[in-house]
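Just the one chain here, the form predicted on its own, laid out as structure tokens.
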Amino acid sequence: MSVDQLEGVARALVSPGKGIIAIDESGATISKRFAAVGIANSEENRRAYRELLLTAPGLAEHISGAILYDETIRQSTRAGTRFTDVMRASGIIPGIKVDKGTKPLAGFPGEVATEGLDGLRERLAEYAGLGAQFAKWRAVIRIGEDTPSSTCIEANNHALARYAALCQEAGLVPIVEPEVLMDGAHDIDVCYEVTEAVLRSLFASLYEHNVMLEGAILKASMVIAGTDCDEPSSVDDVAEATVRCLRATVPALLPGVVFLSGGQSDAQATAHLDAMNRMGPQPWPLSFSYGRAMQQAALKLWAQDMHGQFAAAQKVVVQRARENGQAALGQWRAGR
């Protein structure tokens, strides 16, 4: 895929009023979410749930792409149509999560590094053959008394850059996700400092590995106080700090920035995105790539009666997509 083609896919993912739904939960994560609402974690239940999400009528009005898990990209609807074919028919771009999760970073207690580079070239070729047009890799940065270390930041960003270069070689748009976790008692200023350091290191690594920024997307965490901080961040504070941090670190050449919800409530994630877009035009579109913040309400409803509430749960997903699509334009109204 040429640079122009990669850029075309990247820009389509951040089309005005549209964002990405992340349904790439690992086996362990989906098991926890199903258990929380009383659903058995069987392959058929996982397939049925992903069908609920991907076939929701009207979803494509505000969803440009969906990040799938390895199991999901190989699955089909009950009628036998492959999920990737269903997505393409509705105008939703198929994507795939390709990292293999985090492992402890040797020599640095409490810090982790994401794994999955071994064999990645071959896996990317397979996923492209299965219909994927973009991929995602998540790094995890924890804020603590003595963390993150520069070694942790550099190790994770080096892996992100290698992954991104391999994606573009395979004709896939890489989404690079260096998530700064909300866990902790740190205030918003500390989050800003860490996020700035992480993003500066990330783009230095991407340049070093000849990643074409015009064919990539940043999935960013918001600059926000930790969940245990005594001084919670206001919506305006989060919007101002996040935009300021991005403007200080992210090249204007990048086609777009999508945010993860990262432990925020559904309403918080939407309100913060809306407030950022109300600040006026930025060098890049600011949109969303939400997982739990898009799905949780629908999952709870579906769990009550998996057959009887199927259509109702789909409507809830579409409504969340509509709300976040409005927020991506700075036009969201709470309760509307």
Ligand code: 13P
The other form holds:
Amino acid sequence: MSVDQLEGVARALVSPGKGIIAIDESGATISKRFAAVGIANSEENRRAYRELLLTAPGLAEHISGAILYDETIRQSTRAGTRFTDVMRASGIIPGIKVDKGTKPLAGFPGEVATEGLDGLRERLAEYAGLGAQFAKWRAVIRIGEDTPSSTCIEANNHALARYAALCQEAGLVPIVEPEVLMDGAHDIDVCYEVTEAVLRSLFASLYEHNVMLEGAILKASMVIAGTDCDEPSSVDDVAEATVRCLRATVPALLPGVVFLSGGQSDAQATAHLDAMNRMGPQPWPLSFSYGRAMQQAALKLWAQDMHGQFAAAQKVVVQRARENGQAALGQWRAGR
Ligand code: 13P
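Having displayed the form predicted on its own, please output the structure of the form predicted in complex with the ligand.
Starting with the chain above, the whole complex follows.
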């Protein structure tokens, strides 16, 4: 696939007023999300829940793409239509999570590295055959007393760059996601410093691995005080610090930046994105690729009565998509 084709997909993912829904929870993660609301973690429940999300009427007005998990990309609706065909018909681009999660980084207590490069070329070819047009790989950086180490940052970014190059070879747009976790008591300034160091190193690694920035998307965490910090960040602080950090580190050639929600409440995730977009035009569109902040309200409702609340839960997820779509334009009107 040419760089122009990759760029076309990347730009479509961040087209005005649209963002991505992340429904790529691994087996372990979806089990946690279901347990929290009392849903049994069966294959049929996982399938039914993803059907609820992907077939929600009107979702495609605000959603450009959905990131699926290995199990999900192979599944179909109850009526037998493949999820990827449902998505194609409504104009939602299929994406796929391809990392295999994190493992402790040997020699660096408390730090992790993301695995999944072995056999990735073959897996990407298979996913492309199943209809995926973009992929996601998540690296995890934890802020602690003595972390992150430069070794942890470099090891994770090296893997992200190798993944991104393999994606482009396979004709898939890589979403590169170095998540700086919100866990901890650090303040917003420490989060800024760490995020800046991570992003500088990431773009150096992408350059060294000949990754074409025109055909890639950054999935970033926001610059925000840790969840246990005594001084919580205001919406304006988060917006200002996040935009400043991105402007200092992210090349203008990149087609777009999308954010993860990382444990923020629904309202916070939307308010922060909206405030950033109200700051005026940036070198790249700033949009969303939320998992929890798109889904948690709908999941809670569905859990009350899977058949009875199916349509109501679909309306809730579309409402979250609408509000985040407004925030991607800096035009959020809460509840509208
Ligand atoms: P959250 O928005 O729930 O953080 O999930 C986004 C995601 O895909 C993390 O990899």
